[in-house]
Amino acid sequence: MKSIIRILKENDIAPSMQRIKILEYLKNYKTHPTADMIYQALADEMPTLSKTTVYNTLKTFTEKGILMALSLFGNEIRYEYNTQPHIHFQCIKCDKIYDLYNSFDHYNNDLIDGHKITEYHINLKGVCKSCLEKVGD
């Protein structure tokens, strides 16, 4: 907890105990949630957390560069901790996402076709190995 409570006041966030309960949930549970699956995730042991109060903690550490707002795969908003370049992959089965890292991580800063790189966001479709190892059974 000391390290989300350094993260915030690095960022001149007020260490709430509802902004400290949901960076903590971010950065353990690397699930790619939305704002309403925090709040459930979260409610019963916070009976005081409000989605309003999410949604807004949610706004202020992204634009603090501390998480990272995904539109990944349809309408839907994400949150991940990991601000770092990285491929997305949704399972079509399961529908899990996961991050991918590989030689895709080159990009960053790269010249292609005369554009500069600066950022990239990548997202694949398939089945996972999960799944492909169930087909097999």
Contents of the next structure:
Number of protein chains: 2
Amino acid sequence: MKSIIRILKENDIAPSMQRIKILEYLKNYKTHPTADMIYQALADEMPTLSKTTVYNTLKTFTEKGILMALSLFGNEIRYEYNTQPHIHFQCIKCDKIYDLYNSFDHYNNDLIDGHKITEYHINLKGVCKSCLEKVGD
Amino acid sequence: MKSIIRILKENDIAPSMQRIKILEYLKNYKTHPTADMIYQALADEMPTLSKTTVYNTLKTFTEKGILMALSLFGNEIRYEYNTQPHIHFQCIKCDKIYDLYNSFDHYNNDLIDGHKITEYHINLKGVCKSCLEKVGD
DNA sequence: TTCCAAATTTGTAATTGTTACAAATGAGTA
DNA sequence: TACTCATTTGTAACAATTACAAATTTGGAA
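Show the other one: the form predicted in complex with the DNA, since we just had the form predicted alone.
Below, the chain from earlier opens the complete complex, with every other chain and molecule after it.
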């Protein structure tokens, strides 16, 4: 497992404590958190952490391609550490987000109608297995 | 072409002037506008229009399935009048949104990993044909 | 080691998108 | 006409994000 500091250095980002903790959080907890969720999670451990730092850091990481910014549903931006290609499913009952690795269309570097595709997001919505079972009986 | 008023009545929505104008706008201008864009576009013609009315109306229409709410990129919600299945492409240079009708995966009523899919969004991102040509030379 | 410049972080305020809510308005009906 | 209910409006609240300048930290040069 590549160390957090090495990932930062490889992307020409100075490994400050704040940056290490934020990236570590996103690597460890694959919950697609918002900026605020990350702030809340780290605030205990780092009492002087500023929400602006979280926003700045997420922006930097996203620009470098370390993180992916997700606009799933509604008006909040969620973040995830970039691993293998996958798609997202969000349950309309419990709001939980699932990563799906089943087969799906890939669009990397495709040219569609003359437009160059550099990024794609497939977002599914419905009722998750767990919520279906609860309603079932 | 189905009349605006008929669409509203079929969905048990009283056809007020505000509702007619908002739906008409979305049917005529397929620009995937935000609530604010719709408000700005109609404010001249309807000086007493309230932004709250635009939000309320978009919410009603979306709940009835007349409109589709899109979370493409960033933290704004865009709306479109619901026609044939298609996917979206947004240019990272000019921000324009294109509807694409090329072949793509469909997920209607699929069951994936036990989750019931009721809605899906495929959002592509990249550089549009027009912007590619500008850079080209 | 000390000092300095640059990078990073912080806190506050501003901005943007959206929702809550109660008063005002409007439409249909007895 | 008067009444009731739906709709619209304006204001304020709220949430997510960004702008910005001051404070702090960092890494390297003297």
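Everything numeric in this text was worked out from a predicted model, so none of it was measured. Positions refer to the first chain, counted from 1. Rigid core: the largest C-alpha set superposing within 1.5 Å between the two forms.
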Quiz item: Is there a C-alpha shift of 2 Å or more at Leu124 between these two forms once the rigid core is superposed?
Solution: no
